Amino acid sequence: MTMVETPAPRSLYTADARTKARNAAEKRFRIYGIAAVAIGLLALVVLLSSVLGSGLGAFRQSVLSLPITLDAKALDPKGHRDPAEMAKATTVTYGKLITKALEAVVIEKNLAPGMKSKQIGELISKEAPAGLRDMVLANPSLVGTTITYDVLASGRVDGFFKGRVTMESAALDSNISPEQLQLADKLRAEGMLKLAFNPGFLTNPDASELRPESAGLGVAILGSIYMMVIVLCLALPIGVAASIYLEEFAPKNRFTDLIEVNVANLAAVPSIVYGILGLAAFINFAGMPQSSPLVGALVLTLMTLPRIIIPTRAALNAVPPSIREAALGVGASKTQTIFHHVLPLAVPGILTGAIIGLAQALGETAPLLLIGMVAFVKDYPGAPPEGVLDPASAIPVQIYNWTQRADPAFVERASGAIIVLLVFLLVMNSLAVILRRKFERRW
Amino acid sequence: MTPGLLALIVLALACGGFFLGRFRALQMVGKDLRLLHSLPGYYGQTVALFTGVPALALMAVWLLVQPIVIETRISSMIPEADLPQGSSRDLVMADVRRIAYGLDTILARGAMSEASLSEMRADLSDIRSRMADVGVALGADVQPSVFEAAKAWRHTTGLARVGMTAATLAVALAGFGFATFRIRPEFRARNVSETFLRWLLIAASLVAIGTTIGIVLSLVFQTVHFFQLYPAQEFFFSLTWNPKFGGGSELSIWPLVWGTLYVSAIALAVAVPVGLFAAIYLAEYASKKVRGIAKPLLEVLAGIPTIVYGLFALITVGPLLRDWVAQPLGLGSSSSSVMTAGLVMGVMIIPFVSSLSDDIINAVPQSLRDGSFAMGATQSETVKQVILPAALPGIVGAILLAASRAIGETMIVVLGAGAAAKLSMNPFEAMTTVTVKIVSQLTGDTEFASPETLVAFALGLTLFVFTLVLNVLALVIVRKYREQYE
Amino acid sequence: MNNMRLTERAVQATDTKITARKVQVHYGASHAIKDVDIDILDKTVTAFIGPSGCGKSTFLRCLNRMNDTIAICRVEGAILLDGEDIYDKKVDPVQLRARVGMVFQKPNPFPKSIYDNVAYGPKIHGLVRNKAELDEVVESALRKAALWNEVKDRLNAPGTGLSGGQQQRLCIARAVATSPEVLLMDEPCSALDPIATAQVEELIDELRANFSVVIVTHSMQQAARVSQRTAFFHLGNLVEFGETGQIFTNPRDPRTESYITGRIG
């Protein structure tokens, strides 16, 4: 038996070559770890700043403040001030009024000598006349007066002020010319054209390809809220009930095992598969209406269920058996034990899980594409309960929709919509964190 | 009566039943609680449950089955000859529903009476223009048989509505009466309502099974349909994907599978090393404070919706890679590419790898670390030679789950990878994946009769089976691993 | 008491291996070890005894700086190994632990083969030049741990598959394989059955020929059976330290006497 002879007198104070090498390896390994964490965090920062950077612009929009004379002859030729009669004046008439108002200003201040009326009018959003018309029809007494009205500038003008459109790009653009941009610049110098906060982005419905300046998230936010309410009402009770059964009542047998594996698998099934299920089962088989928040909510409910069941079971499981034994010991039935003692103690955990599940559902896009929510929807869905059958959009789907359009102005809209979506998610997740912090119990 | 209102009535009835049952039980014993078998609330509960649950269940089933029954009955009213050229029965039935809806609107506006409607005939009056008045646009003039079908559809739907209302209310009232008259002081109300409740709980947990069955049925059913229209050997043994909606498509799965695997491989190549090293650092090295900040921040990456990553790929990463890498190297000029989608997806799945690996590394018992340190091992030697081998099964499970996530991911590849089905090795070329094609074949107007649409179900089934295998494998491995250290 | 051993003990008293002076250990706010002075001899078994929580395990873990892995633990005073302060800034605990091995309360074989468990130390410290040498080291360590005959036919079987006693002897073989100068044992038999305990105790007695062994034990009988010198700890103080025979037959401190006769503990 020979022991390996080691270099005889080893002092602890001097590191030998091998130890030095090993310590260097140790240092390298630690640096890899730090680098990995740093890469992850850097990716997060870049992701968020890229989205914020390109999306903040959506919350500010170029508007023109114009003194508009609401010519009674054009708008209400019979002079009855009857909205039904006045409705005969179409947006074309209002459009002419607005153009005339702008033209008057331009001529008065001699901002663009020689420019034609049509070209001046192109500075204004095509959506503007409809807004003015709605306002006048709601308040017929305005007819005949001169009001100062804020109209949206066209998407290209807006893009010019946000740096998206340049003189060079305008020269190649059939929708805008450099001369028009110069006029816009002068109008800004006059203080008539400015970037202002844009509440319409949150309230307006979607707009067509040529009117990015008026596109908003109104319908999408409403649709998302409808869906989230339905998902919450369905997924939370069903999920909690299923968890209670699986955790507290289910016998330990093959069948229970099957359900458990099944739930775990469902939590990891690609979301698009749920979309296929929704299309095949709810729309084709059961004949529910396409694009409706109800179908979207049902699909998201099925998708969210396993994501609620898993944390709920964990929360129930975390309640120590001593509590159950104490209740059973004083003669409570098993059901009473669970509903009077175990469930209340598990509520914070369940709510946290439910909120996080809901947040995931809110950001889900792919299944909603398949059930037709990607369609262009300009009308707000009706009030619930019947409104859940009307076509609607959802925030993430609206984002996808905007990314598919040609005008780069929609990229800004999509990024802005992401900010809205992230704000919703941030609120929900903070709520979950607060709940957890506040009610967390260590047994 | 609308379903919503009906449901509200049933719920109100159930609520009333609760108070009535409670009141009746108390009255029977002259308010002496001790004479009752159960607490009075349980008597109320039995009434409420027997009133509400069967009635609402009936209503739900009725709403699901009614359209199918009516559809088949009405559909048989239209002779084969009346189907327009190039149209299908599905499309005509859609017209039938829209005409019926239009008729409802006309009646609701009071432009016509119920009696004159039943006399109205398609060949005598201009249905198309009257429909256009109420906002229902029809492509062609209406065939008499189609119009009759629409009238019948309206009629039957109305009848069914009434039938449903009657049946639901009858069931609710029957349950109400049965449960109310059952109340006796010695009636074991608690046991009855608890048993009832337990069945409700079981039903809730069966929803999960039902979902899986629903997924499998809808996928398999339509996939079989697809293979009736398109030869299976073409699907599995050719190499071109070229759908043409006019017919003559080539629909091979391989270019899509290749794109899917290529993107996923790049994503895993990013996420596995980064996620694993991050997990090791956070579990073994980081101070409590650093861990407390970095871990939740990394998990934020998992909470960000995939559409956000998709947009990130589309507007930031794609152009960046194209301008700084692909074009200078002469590898392509497309901003959507396998590399774009793969990198962004890799970032997305970092937390899936790191979080689960972190848990798993933490589950390795401290005694093994002590044993290794006591031998004079450095921390990295301990990690590499003791902890990682011990945690390997769990980490493999985590990677499999991440792979399943990558394969099923949709929005990032829709926005980042492109739409061209190609079998190419160049990572800077646009390629497409299974999920992208599911989306593109199933969005827009879907008509369930052409192989170009139905192929999406075959793709969906492939995807489902693929991820199912990965998920179950990962689950089994992780579960075994957990048991080992419990 | 075994008289033959008592005589043997007198012969064996040799040079000091570890010297501890004024050692203080703090766990956060609690003062776990107070002013401990002790000299541990080479080629001797030293037993630490005392009631639960008296600090004997804590002190043992100071001797190879295992307490470094606990963030809130602070050690003051001097602990010298062959005259060198092991808490000196220049000292790499990795090098120290190669010379001061440790065996734990619960057997903790790595989830590797028996061979790899034993080969772990020599490999990481670079003690061997080739596979043949490694085989030799593994065999000799397993023989020293009295495990060779039981496992020589299944060296590639996982170490976790052995019985509790075998696992603990495997851990001893693992510790011995780096040929340390001191072997620390933290209640090595508390998770074992009586037969396995007897085997390990016999082994400890044999290990004395090559190493200085320090053993923490709960069992006074075990201390009496295996050790030559015994230290009695109480509430973080080293109450009494001396020849095992003297401690058990003629304790000087009343607290030692109370513990040994079973009045405190």
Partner chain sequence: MTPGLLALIVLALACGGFFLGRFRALQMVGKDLRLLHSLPGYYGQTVALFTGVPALALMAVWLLVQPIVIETRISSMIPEADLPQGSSRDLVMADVRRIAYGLDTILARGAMSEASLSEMRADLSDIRSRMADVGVALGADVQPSVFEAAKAWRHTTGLARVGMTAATLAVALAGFGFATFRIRPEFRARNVSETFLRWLLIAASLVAIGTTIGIVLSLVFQTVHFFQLYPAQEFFFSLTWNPKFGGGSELSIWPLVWGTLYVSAIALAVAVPVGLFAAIYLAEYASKKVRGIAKPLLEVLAGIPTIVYGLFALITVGPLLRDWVAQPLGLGSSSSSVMTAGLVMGVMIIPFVSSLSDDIINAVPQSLRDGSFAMGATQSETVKQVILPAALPGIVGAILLAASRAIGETMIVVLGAGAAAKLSMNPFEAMTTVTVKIVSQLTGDTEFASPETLVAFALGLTLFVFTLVLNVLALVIVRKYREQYE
The other form holds:
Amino acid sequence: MTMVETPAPRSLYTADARTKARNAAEKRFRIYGIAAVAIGLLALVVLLSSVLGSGLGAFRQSVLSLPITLDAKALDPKGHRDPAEMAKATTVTYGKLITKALEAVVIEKNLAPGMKSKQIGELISKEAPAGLRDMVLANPSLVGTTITYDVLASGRVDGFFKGRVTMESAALDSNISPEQLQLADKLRAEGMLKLAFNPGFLTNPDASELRPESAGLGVAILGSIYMMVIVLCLALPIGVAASIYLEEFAPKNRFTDLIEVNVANLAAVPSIVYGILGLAAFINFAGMPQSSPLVGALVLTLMTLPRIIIPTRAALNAVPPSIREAALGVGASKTQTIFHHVLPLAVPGILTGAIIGLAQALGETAPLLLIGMVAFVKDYPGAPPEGVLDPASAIPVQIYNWTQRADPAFVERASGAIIVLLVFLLVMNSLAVILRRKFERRW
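Could you output the structure for the form predicted on its own, given that the previous block was the form predicted in complex with the partner chain?
Chain alone follows, minus partners and molecules.
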């Protein structure tokens, strides 16, 4: 008679081979997840480091402090101090005064013996005379006095202090020479030339290829604000109204199913398609002006609507049915139930979807390029409502524009504009999170 061996009893505290394999697989999955997060954070750090490293310089600019004598004979020969008469003095006249002031300092301190007046004047930005002229016309009493005025240095001098321009590259550059850079270095040692905060980067309009040091985001920021306000006023009420109808009132049939499918599909359509639609419908057919914030806003509204409708419907659907049933049970109508109970509870999700949709629209470039907003715009658009039809630019379009220019200073400007755009997006997304947490209700 053979004895049958009975298996040893299993213990819940002792892991068998299958349990060990399952636990090992779970650990590996956690490691994969941690590695994925680490790679994503590393890529983000590299991206931000690259943008900040090349773009922070745009917020600082080389300025030269000069004692400038505003010669009355040159600026106001008749002595009436009438801005209309003084406007006859061109920027060429003011440029000569600035060059004369710098030349006097160079000669007095013996900084560059033998250097010609023209070479000395090339250290100064071509935009400086215009700024001085505007200041004098705004305050004619300055004529005949000597003032200390901060003028922008040229783009090559600014690049020299920021590391973009070297003595070796200057020897091959027709716009600057090593001797001029040596003079700039001496002026810096004298405390007359320094890097200072550059508010003009946020307020000045765009500048030509020859004046990268004076280029700013003023027109682009104003154009983006105009467009976002119009998009908010159009897309939010239309998107919320469409969502309420589709979610609460529309009958469930093939027609509404077709609408829902098309809304979902429109959210995935490439943005450049909306640009083509805007070009055909608003510019070619309706005859609206190119490069205007109104046309850009209409295009972005079409693009943003599906991105508002989908999260709004999700927010409405997330409200428990018991809320509706309780309101209907005490005698409220369907409309009262929606607007007095369901909609207020869905506000956090609606606002979050709307702000995120606006943030995505703020960063769009392709549709705006097709409606002509890539054009060079020097003047600020006027005040609303007429101003929304004036030519303007937008921050992402300005970034694209600057990256297409040859001067390396514009690359720095483009990176600085990316920082400004990221700050706008960070503020808008933070606002979405704050609003959600403030109005969110749990049940």
